[in-house]
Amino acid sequence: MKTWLILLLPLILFAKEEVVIKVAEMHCPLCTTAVKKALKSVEGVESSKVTLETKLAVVIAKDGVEDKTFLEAVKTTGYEGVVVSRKHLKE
């Protein structure tokens, strides 16, 4: 038993998701930094990659972190965001 927690431990501590978001309402590039560097504050996020062509937000965090703290992170740059997808990624 004691063998496989600790086979499973590194993949439990260090287990990272790939979360999209969608920012429908931004126009312009001090748009995308803002709703960046609101993402990348949040704990736990690794990178934070915003695109105004397509208004997605693509942050790459450990696992766990709620999709309502990354929404309140946009939120604080004054956007709402909707979070459109959610995948584990492998180590």
Second form
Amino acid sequence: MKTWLILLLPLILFAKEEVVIKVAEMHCPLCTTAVKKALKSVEGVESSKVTLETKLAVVIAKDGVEDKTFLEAVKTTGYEGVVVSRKHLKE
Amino acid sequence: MQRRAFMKGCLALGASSVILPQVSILEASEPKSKTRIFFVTNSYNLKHENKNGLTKLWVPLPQETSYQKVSDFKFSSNATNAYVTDKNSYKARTLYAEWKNGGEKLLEVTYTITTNERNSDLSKATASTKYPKDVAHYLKPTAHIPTSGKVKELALKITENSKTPLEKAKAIYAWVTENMYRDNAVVGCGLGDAGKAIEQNIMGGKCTDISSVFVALSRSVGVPAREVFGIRLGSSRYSKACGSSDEKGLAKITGGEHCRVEFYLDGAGWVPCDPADVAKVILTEKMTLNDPLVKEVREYFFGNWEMNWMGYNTARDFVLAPTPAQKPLNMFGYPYAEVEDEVLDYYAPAAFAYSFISQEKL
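Structure of the form predicted in complex with the partner chain, given the form predicted on its own:
Every component of the complex follows; first up is the chain already shown.
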């Protein structure tokens, strides 16, 4: 049992997720940089990419960061976000 | 790091070789001439924490019209590539530059611009609404200029007693200048989100906000209208609120971006209009609509531009060329730059970094 736990530990510690957030109110290119920086400042976030055309933010983060943490970060920029998908990433 | 060699460019922007005779202006603060000549210098030294990231810059250039002519256009830069283009849906003149490697990102653009005061003859306007195709384009909605729903409802109410396009434009101008006010807390020229302004009754704003409401209301009732994005060049005969310079005609115009309006009347063509500067004069001079100066400015800015200002383009909600990472662009009155997919804050010249100077030929 202990051996299994030791083998699984790296997967648990380093597991990552791709979280997609819709920020529908973004209406100018500057908004994208503000949202990107806000999401990148969240602990556990490795990278964030925000696209005005789709109004989507794609975040790569450590497994387990809660939706509300991302959405609170988005809110600091003056916008409301909605998490539209979460996907575990294979190492 | 080895610096790249500077590239230089020098080209005519359209029919740009015409220089009108120099006109003596006795008092820089109260120019009487209808023709003015300005030497403009735009300097860029782009800043971003990602110093090695692919950096792209799009600079708006003045349009060539009957009332403003560009000559002696030159640029110098250490960019990997730089060129002038108007390949976008509004044919907005653009100087594009890109830097593929690290190091400083420098660009200097200089040109002379000769302006002629615009005065419309509104007596030539007809009631016809048969517009040429390129004019009818400015009846269409954009993301920030809706022409239906509450916008149209309001426009119909404002123009209920108006029969001709001129009467409609007059009614809308009266309504906008009576109901909208300048809010200095708004960043830059404002976003110009006419739909949001009307739906949420946000009547405070800056020039793009006020202009966009005029444009959306006009288009909603069949009057072609458009914002013209540009920058103040020198002193105004009316108020420092509309432009200023020192006694030698030098104006530090960084941050002097300004958005005006044109609407189209059959017979009279594109008519200049500036409801936002009426609001700015009211705020800056601490006056009301009833003060003589405001009355004069309000009357003058419906059909006239004194041309201590130059227009860049009429583009809204469009895609720059070459295509940036972020699109569409809301408006193109400021330089626009990206490092990879991050947008530099065009409302923060010192951080961006850019600075503009205008020297009037006195």
